[in-house]
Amino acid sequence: MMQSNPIPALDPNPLPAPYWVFKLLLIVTFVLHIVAMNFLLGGGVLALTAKWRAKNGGFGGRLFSDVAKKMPVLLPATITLGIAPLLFVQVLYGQFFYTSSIVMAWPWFLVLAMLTAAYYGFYYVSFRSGQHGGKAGGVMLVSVILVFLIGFLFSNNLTLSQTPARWATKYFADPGGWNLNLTEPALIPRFLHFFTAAVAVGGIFLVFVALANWKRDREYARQVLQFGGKAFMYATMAQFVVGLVFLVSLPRGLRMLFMGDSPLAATLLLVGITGGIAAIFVMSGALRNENIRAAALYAPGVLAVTIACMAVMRDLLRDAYLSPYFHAGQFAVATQWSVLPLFLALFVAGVILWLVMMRRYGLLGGKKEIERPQP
């Protein structure tokens, strides 16, 4: 039954919002989630780098132990802000998700340790970074391997949802769940792809810690905006080859649709590519005169504008991976009219007082940091 028709039948529970809802929603949380999640891996990245090029402590020293202070939020913000999009798959994509979840389900299940033994290393670097250098630096390196497993495990479950004519054969290659979908072309320049963005939006949280530190320690500032603004302008450079990497690993009709076969697909990709070279220019003017409200307001909003680019790229390619087994009209939609707008304004409430939290604590360039208690 499972080689004639993998597909489980669709959940006959109406939706209880129209289907562009949670579309939408669905976008928009995974925006937030991604922003976070490149802050935590990014950041962490060239925390470590920082540190392993600093001499005797110095300017690394401080950037790392600035940046393994704010781990430990980055980490439950990254999870926090990724439900949201799971649950909205989940609900759209439900009858893919779960069985390419089944079909990789060790793997998918070492998601959750992997979690919390980063999110221990995390809290101990917080906790001992200015005691143990050295021995901090190696348990940030391996929460920050954590992490990034943990976003590969991610890429190989989304890119078998998204092709059920390998279910069968991988599921009874392995019947006991430790399948990978190792033989998918696109999966390694998909997840370098989201890797190296991940690198050059750390670029920019790091920019928002000099903007933290720019009327307290000005040099220090200049030091961490000099380091993240490159490390962003190199990452972003080096994602133009990446991304065209993966854009030739796709299958030849759907990478037709963002080189003219859909008008959207094609426009997104050439804002998201001008959006790019257009924040490449502004961090590098920014860097020159070391103007840091350039560095933190204008290219992250540049930025912003390509992330949610991509991400509606994202989302197009899905749904053309899926179109012989999806379609949005096959969903029955009973709207709760009586709940709808009041989720909807908490969601907005939600996001806001998130953005408040994170200026508050430092990490969107605020005035004030939290004091941590020493155990």
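So that the term is clear: the rigid core is the largest set of C-alpha atoms that superpose within 1.5 Å between two forms. Positions refer to the first chain, counted from 1. Please read these numbers as outputs of a predicted model, since none were measured by experiment. Compared with the form predicted in complex with protoporphyrin IX containing FE (HEM):
Remark: with the core as the superposition reference, the CA shift of L344 between the two forms reaches 2 Å or more. Once both forms are fitted on their rigid core, the CA atom of L24 lies less than 2 Å apart between the two forms.
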Second form
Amino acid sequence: MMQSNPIPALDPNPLPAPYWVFKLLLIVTFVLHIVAMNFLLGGGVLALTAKWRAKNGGFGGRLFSDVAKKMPVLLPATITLGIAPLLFVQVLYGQFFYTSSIVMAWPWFLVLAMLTAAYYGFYYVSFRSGQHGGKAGGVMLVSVILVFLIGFLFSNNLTLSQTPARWATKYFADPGGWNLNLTEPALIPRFLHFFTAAVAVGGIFLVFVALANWKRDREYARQVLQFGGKAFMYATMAQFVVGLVFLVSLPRGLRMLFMGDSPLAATLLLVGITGGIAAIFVMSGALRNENIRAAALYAPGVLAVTIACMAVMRDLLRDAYLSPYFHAGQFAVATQWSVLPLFLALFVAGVILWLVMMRRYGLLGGKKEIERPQP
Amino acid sequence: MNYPVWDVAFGAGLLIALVAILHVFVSHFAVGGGLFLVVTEHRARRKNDAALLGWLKKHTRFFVLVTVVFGAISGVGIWFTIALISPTATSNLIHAYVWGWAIEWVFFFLEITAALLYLYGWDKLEPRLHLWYGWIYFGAAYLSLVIINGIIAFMLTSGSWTKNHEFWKGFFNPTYFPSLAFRTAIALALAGIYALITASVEKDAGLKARIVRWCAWWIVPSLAVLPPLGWWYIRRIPADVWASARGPMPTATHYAGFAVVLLAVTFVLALLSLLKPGRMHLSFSLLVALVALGAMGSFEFVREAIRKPFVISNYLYANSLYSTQIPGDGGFSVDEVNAAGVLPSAKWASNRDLAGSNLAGVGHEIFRVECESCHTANAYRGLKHYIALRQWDESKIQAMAGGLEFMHNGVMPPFAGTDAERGVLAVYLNTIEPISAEAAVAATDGQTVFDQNCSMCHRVNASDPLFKNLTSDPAAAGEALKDLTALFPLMPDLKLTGPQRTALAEWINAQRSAKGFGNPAQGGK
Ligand code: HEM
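Next, give the form predicted in complex with protoporphyrin IX containing FE (HEM), keeping in mind that what was shown is the form predicted on its own.
Full complex below, order starting with the chain above.
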């Protein structure tokens, strides 16, 4: 027997800035997180595919070790860029997110162990990428599977956080927290939608790898470009089916938002799909003409529009799921003017310093300052 | 009870402690070790010491594998864990301090980037630029400590925040600066302690000796300043908070002792390493690290223990109830729950029927929402153990639960709820360690009677009200002990038997004369 309203009460502290500030930060940092995650997961999956296909010679082995060397950087990027939305999702949706996390506490806690294992696995592979032992592929596979499972757990938790009606039965069935959200009809389609996107964006990541090698080794770069570009195209085509299934798996009322009930949601869907189609065409043209500029700049540029639309749609969907329990007006707001400007100033300074750091190292189009090997 | 309680079989408190201790042990290294890297690199370059540089490069890799990987994940781990175990506290903290964390995140981002570029830059960058990344790393890492320290110290000593809810008032709270200084010293010591590990596997004995001596320069002075800094820290903690660490409550007292001893051992081991620095073995360096981990862990235990009964001092109890009623608390303050009852207040209880047949089940629900944030039934801080130790039967548990906040110098929050609910809680607790009514009054020697019935609140010393005020005439004392609530209204209404009362009165007198407490004040009861 539960109380009629299972939603935990807010705490007494007001929001320390207007609602939209957190909403904006949440969506923007989530996009950054998800793109880093896509590079990691999609790049990992494609690198393994390339290596596996390379058994009979080819560029796959080299691509594998090129990507493997990047994994120990992509994982901390995913984590670090995940911490920011983790903060903001708690600010706005703590009542839901904490509760669903507790309901599936052990699997959620195990994310940490899985992250650690995946991380050390990636380091192992990258330190070993020179010597061609048989183990590197296996370890990489395990790490990539762990990353895949972590993503699946995130989808479990986030879908559960949006369906409070399910909490009580699950919680009381096992207060020890051995629960998932597998009975949610939209779970698998939703996660597949993320995974397919990861492969597509992973393809874009390979296009960047091709770009980095374009001047040094054209032959290799061409092969990587073709492989990555095709992966992007096929995955994005598959997305039309997966995305449709996802849409169909949503409760009717929510699905109808995207079919016209909400003009904003419907427009975003339309723009998003159009962007996807356009990106496929741009990429296909780029591959035909071996135009690295189009593949590495225009296609991702168009795709960025789609990703932005999708991220906002995801957020609209959450608020629609939660509309019986949650609305922006529920918060008292007392902006912390004594801190907020400090954050903004440090944030801007941080971004500038970060860019300088990257460029002085020769990354992001900077020229590496005087190289001199050291002892 | 606003959020569901995660039922961790071996103890939620233990899980938090585990994650937190590992994290602080690594994250303080991440701060101090950053300075160690750049200072050592400067030194090696000035002296043109190629061998030292070669080692430092390997040490950097170790540093990154420990701090960037494990440090970062365990930091996320703390977030995950506190949100699972103390969602109410986390929710309060996030709303009050999200901008603090957002600032810390900026530093964290710079820190991770700089660490990786410093690592990968060893073979690629010109020395000055390489050092530039190192300094940025250290600056960002230290600043993230500067920020997070404010929030951690706030939880221990919330200062005037509880009155005005102002960000900086809570941030620069009474223990902010001592805590920062203390942690800085720990960070510097850990820099040397971890470096011993990579030094110990070095083959070249001359180089090894140089590194070990260099490490001692980090460890020994830093540990030497810890006692005065610790003293400063303690002095800034309000007396009533610190009292619980000095009292009979075992956790804080034990761990404070451990911390001191283990720190001393670390200090001695660091000095010992100087005897034959060129021959230091890996096992020795791991021993030093292990002892230091023990010391650090004990320190964290003390901090957590003296913070109890609060998670956020003078604001929120460890079991997620607000200590006083405030607007917006959702009805989850002690007073409101006392008035309304736990069962009607708790959002997460499946069994609320006080008139039903499964009273133990209802009691279990109450135990879960009020006690399980710190206790388990029979594992970590298991009640089974305590009940067996004190031989409390159901009625005694119910009586005692009325005064939880007085026990052990006040480490526990009061029981919140109605008398009937307290009774059902006792029914449940009696099922995990069934003690009969006869067993509860079986003891007849004074010491045992005292231990089982009085020792959680009273201490054997001259100023304790029991020893100060109870009349020394055994017959009158035995009579007075019949009705404890008449002696003092907040005492539980325990029904000691006649022989128990006599034995207790005699034992108290014996203590008085053995320890020279003197006789009770005139008119003592
Ligand atoms: C390799 C590891 C990771 C993978 C594969 C991954 C993947 C994902 C996926 C697929 C989602 C969307 C789930 C959905 O909406 O159904 C997600 C959301 C999210 N992730 Fe990650 N993630 C990873 C690590 C992390 C880490 C370490 C953090 C935090 C430090 C994090 C923070 C978040 C947050 C806060 C969201 C939700 C944002 C929102 O609801 O708006 N992720 N992640």
